[in-house]
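Next up: a single chain in structure tokens, the form predicted on its own.
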Amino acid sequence: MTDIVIAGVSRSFGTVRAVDAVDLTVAEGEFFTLLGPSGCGKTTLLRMIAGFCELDSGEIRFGEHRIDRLSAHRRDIGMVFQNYAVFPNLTVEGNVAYGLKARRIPPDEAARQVDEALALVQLAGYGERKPHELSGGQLQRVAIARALVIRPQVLLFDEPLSNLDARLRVSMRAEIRALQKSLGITAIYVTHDQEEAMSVSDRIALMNAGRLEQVGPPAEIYRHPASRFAAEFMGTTNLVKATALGLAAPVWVSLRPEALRFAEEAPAGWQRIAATVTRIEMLGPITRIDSTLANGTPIRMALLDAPHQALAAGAAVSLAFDTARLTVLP
């Protein structure tokens, strides 16, 4: 197995261009995420890789082998779905063994491989249980074991954690990442959750209206967004004219809320701006402070822990930022 190459891939549904001339290369062993809002084309692109959706144009290759003309069961992929897609009438063992039976693996060998797969996802000893006896997190582990047991070249995830509660999503994404790295398998992951994408990915492809908006490591996209869409979709940002921040350049810039500090706590040489507090929101370890500048421009600030000074709506504050933290946007 070498790289996954997606070359000039497009797909339309009626007049809607769901995927528009996408070119991507995913490296062997990489955890690669397709990220974007609903309707951006990320799931359609994943389904084309999986073989569940035909291409209008372009091609998809696993190494030197073109796979977009192959049926789904011949592409050597494992897929984990959003709704688990387990068979309720089968045991855990029966669900995991399903793909092996379709490949006519001898029963003794299939049983051994099922045991190995269940151990990988921390479900050793659960083989005789039925799906209704499992929690949501356990059901997702069954789905992952079923995808892994066939030993695919590529593992595909279609929003696998969206049906889980917030705390379980955090623990499961860490498990998925650790498992993928331990196996060295190439993974393509679809999500609309920016935090989830940043936590698991080697690289992210941010999609918008069927096209690639930006591709790169999570930190690069977050800290150096290539467009206003990327800046606003990848977390919270202040998208303002540089002149509103006291700078001469008449350009739009992105300034992340965590890059702002109170002026009295900032190093010498940082740019100062005067603001009036409009709202204070305490979110556990993070405190968000919304303010407005003299010209009415809203500015958002985020602090780790509570501010040292007592603040209330209407308070006048002096804020500061390092101009190196600004990203100029087209």
Ligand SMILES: Nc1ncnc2c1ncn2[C@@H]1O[C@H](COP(=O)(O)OP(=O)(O)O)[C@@H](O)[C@H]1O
Given for the second form:
Amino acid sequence: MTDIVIAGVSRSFGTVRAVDAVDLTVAEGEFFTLLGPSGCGKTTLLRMIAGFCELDSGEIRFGEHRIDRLSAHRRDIGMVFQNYAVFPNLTVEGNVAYGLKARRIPPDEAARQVDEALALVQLAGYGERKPHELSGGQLQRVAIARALVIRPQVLLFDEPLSNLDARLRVSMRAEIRALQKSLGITAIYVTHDQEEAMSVSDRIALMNAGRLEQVGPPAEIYRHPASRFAAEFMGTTNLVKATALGLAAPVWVSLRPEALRFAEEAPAGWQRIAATVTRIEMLGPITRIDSTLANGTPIRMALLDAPHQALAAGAAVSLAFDTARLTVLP
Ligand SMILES: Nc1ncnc2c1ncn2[C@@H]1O[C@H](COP(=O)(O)OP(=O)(O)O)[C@@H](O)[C@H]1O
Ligand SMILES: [Mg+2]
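Could the form predicted in complex with this ligand be shown next, to go alongside the form predicted on its own?
Whole complex next, starting from this chain.
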């Protein structure tokens, strides 16, 4: 296979520019995530790749081969939806075989392919069951098996884990990532959850109001956000004037809470600032400590484990931060 090329793609609904001049190339075998807040155009872009939504302008290619005018079933794409879209009256087997029906695969061969797809998602032996006999996680696996059984070149996922509870989301996302890598299939994955995106993706495209805000590997977007929007969407951050941190330049910077420590526990060379504690929140593995600087600027700090000293709101403290972790924002 080949890269997926999205070139100048736009789509409006009435006056809403749902997807606005998007250019992207997804490499073969890549786990690529469209991340952004609700309404930013993720589903619309995914549906245009799948063939469920027409483009107003631009084109989509698999390598040299233009696909945006092909009907959905001729695009060699499997899609997994948020609500599973499993047929309640069919067995697991019937659901997975559904995608093969249109392709006129002989019954013996179809049965073999269904078994193979169920084994891939750890559901071997579940073929005779009905959807109501399965858990949410198992239903989502049926949906994945149904997408995989046609042996697509590309798998699309639209918020596939949002109906599952928090613990299951964490284990299923690792499962999806492992399956995608073992099959070597190209995946485009949609989520509004920054942590989920960071955990599974080779690269992320952060979207905002129909446009691409930033594209890159998770760590790069986290460490070097290109805009205020990117800095704030990719986890908690401090957006402050450099002058408030005791630095000369009058620019806005992003400083992640984990780049701060108490001065007495910080490495030599970190910049020190005086602050007053306003709130302490012990979350188990980390403790969040909110403070304000002398000029009133709020500063959030996150420490691994609890602080060594006893601490209460109102305490005057000396903080320090790693200047190498400052990102200057445009
Ligand atoms: N079929 C549609 N008709 C009208 N407006 C739509 C339709 N689909 C999406 N939109 C609008 O397009 C924008 C992007 O929607 P969507 O792609 O679903 O965003 P996301 O998946 O990021 O939440 C939203 O403002 C949404 O209301
Ligand atoms: Mg959506």
